[in-house]
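A lone chain, given as structure tokens: the form predicted alone.
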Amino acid sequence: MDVKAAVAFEAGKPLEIATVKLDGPKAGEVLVEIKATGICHTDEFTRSGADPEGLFPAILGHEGAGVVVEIGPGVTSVAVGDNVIPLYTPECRECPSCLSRKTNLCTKIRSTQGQGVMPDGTSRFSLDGRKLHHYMGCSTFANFTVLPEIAVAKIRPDAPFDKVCYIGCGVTTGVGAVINTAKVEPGAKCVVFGLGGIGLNVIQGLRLVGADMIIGVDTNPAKKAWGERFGMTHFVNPKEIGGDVVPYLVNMTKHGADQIGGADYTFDCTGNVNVMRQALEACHRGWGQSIIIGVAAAGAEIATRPFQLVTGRVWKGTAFGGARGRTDVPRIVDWYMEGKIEIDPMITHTLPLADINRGFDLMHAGESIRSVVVY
């Protein structure tokens, strides 16, 4: 079939808006008509050429939500009309990594999925009889796509897709990270780093769980109302200080008599690495956790002396924020419909296909917190 979609030729290029051709689902696949679509930092990352296993031409996204028009033969845990979430990282419930409870990091088609193919290792899209790669096995930048069925998470039928397509990565990544991930306990003291689009849902699962100090770090002073917003408590402008931030945190955090400071969890949002290790020191000794969330440039790599981390300070990481998806996604959804989490907000710009690199402009300059395209 045709689809139209925005097909990424080249890295550093635009998108260039196509019509694509679309072979239909093979065994254990469903064609989904992707209903709306987020723009992600990380369709950047890769579109952008700084991701060292991007590969060209693709269809990026990864960030959507749809219905199942069509299921291929053994397809049994979605049905034709479902509404779905599209997800990066899949959940087979049958991989040792799965079954081992330790993890949300599925492997049955890891591999496949990084060479941008579909499990049986071909693609489902071409133009003029060039193949297309999928992305993060997802490719949401086009109106129909095929996904795997354990990639695909199963919804509630009256939740709009335009809100929580963003449920398949920035919600999901910044909520979970604080449940899942670090599993904060009311009262706790906290430190966000970085306010864009993960870092406020990293608040709002902090606000959530009843942490009782939430502190943004960021550089840009328009962050601070929209931290505020999702449940900041207090703001800090790296460049207003005049000094290190790390000392500034600390005492911030002091904990009771003994007056040592240092937060309980702290989280990084931004991908700079000496961030990360801002966020380390800026723990509490004996127990603080920090998490990293935020992705790192190609060959980057962290640092701290070791004396941070004899002393009980933990470095984490977290993918998708530890969530397993076909499980936790539509829980989540029922928590935006319930009120509980926020997203309507963060939507700050609407676009047609046509407009999509609009999307990453507005990324670029700091004017969106998120760009939805909407078919």
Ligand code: 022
Contents of the next structure:
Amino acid sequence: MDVKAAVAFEAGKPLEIATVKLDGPKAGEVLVEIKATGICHTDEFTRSGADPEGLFPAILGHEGAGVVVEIGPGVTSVAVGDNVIPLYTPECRECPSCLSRKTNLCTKIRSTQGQGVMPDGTSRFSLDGRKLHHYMGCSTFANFTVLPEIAVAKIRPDAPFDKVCYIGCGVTTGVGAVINTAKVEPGAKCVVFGLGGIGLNVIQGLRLVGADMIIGVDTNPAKKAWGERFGMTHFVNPKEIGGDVVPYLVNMTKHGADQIGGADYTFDCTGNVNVMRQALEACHRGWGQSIIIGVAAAGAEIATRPFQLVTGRVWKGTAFGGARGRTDVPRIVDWYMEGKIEIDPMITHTLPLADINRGFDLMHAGESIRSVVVY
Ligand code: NAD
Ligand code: 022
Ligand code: ZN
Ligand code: ZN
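Show the form predicted in complex with the ligand, please, because up to now only the form predicted alone has appeared in this conversation.
Every component of the complex follows; first up is the chain already shown.
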């Protein structure tokens, strides 16, 4: 069939709107009509050419929501008419990783997904006979896409696509990092570095679990009001404190008879390796945990003195908030529909597909929290 897509033909070039050919679903696959998609940093990381593993030409996009319109042979977990969210981290429930219960990083289709093709090694997308790559197993910058059955989460039918698409990446990553990765307990003192589309979701996750202190750190003063909107209790602008942010945060979090400071949990939502070090060192000795969410530039390295870890601080990372997509994503959609978490105010811009490049411009300018393309 013919579908409308924003195609990344070459690294560093704007996306081009084109009509491309999409083959129907094969065994174990589903055809999904994408109704809305968010624009996320990783799409830009790849589009710009900064991603050394980026493949071109490709149909980017990994933060979508839509409706199943056709199923391939053998598909049993979803049916035509089901509303779904594509999963860049699938959940097969039968690979060693899924069965381990220790990670959400399913390995069932990992290698083909990284090669920009479906599990059978071929692409469903083409243009004038030339193959187009899939992206992160999702390719939501097209109004129809084909996905493996294990890479879709079935969600309730009354959830609005133009909001819950954000659960396909940003919301689940931020809220999941709090609940699944850090397992933050009520009363905890926490610091969130970087109050963008991920950090604000960490903040609302911390509010949800009953953290006491939710300190937001951002070099952009406009982020103070944004953080407060979702539950931040204190704001620190490293540019305004006249000194190192680490001792400043340690001092803010001093408690107990010994007056030792440091956060119970910190979160890096910047992707900056210097900030990652600050986030670790702002943790409480003996138990503080720092969660790396931000994706650093290719080849970047993190550093700290081993003493920081020897004295009990813990460095952890998280992919997709540690969420098992088919199990956890429908629950997060329910939380949104029940008013337990917010999404609407974070979606600052809604665009038609034809204006998708403006969404990337808004991201660069720091003007948007999330831009969403509605088909
Ligand atoms: P964003 O650009 O919207 O937000 C980043 C924020 O960090 C901005 O508000 C910026 O002002 C602030 N910042 C920059 N430098 C800073 C500094 N030195 N100190 C304090 N604050 C600083 O980005 P986002 O959409 O929130 O994404 C954040 C990161 O999370 C990206 O690296 C993205 O790729 C990553 N991410 C990771 C996962 C995962 O599964 N691990 C999933 C989604 C996104
Ligand atoms: C999403 N991300 C950043 C912004 N939006 C993002 C990027 C990468 C990962 C997670 C979220 C990630 C962490 C660890 C891995 N990835 C490796 C997973 C594995 O090897 O099992 C990752 C993922 C998908 C892809 C590449 C890297 C891909 O499909 N190309 C989950
Ligand atoms: Zn993303
Ligand atoms: Zn698996």
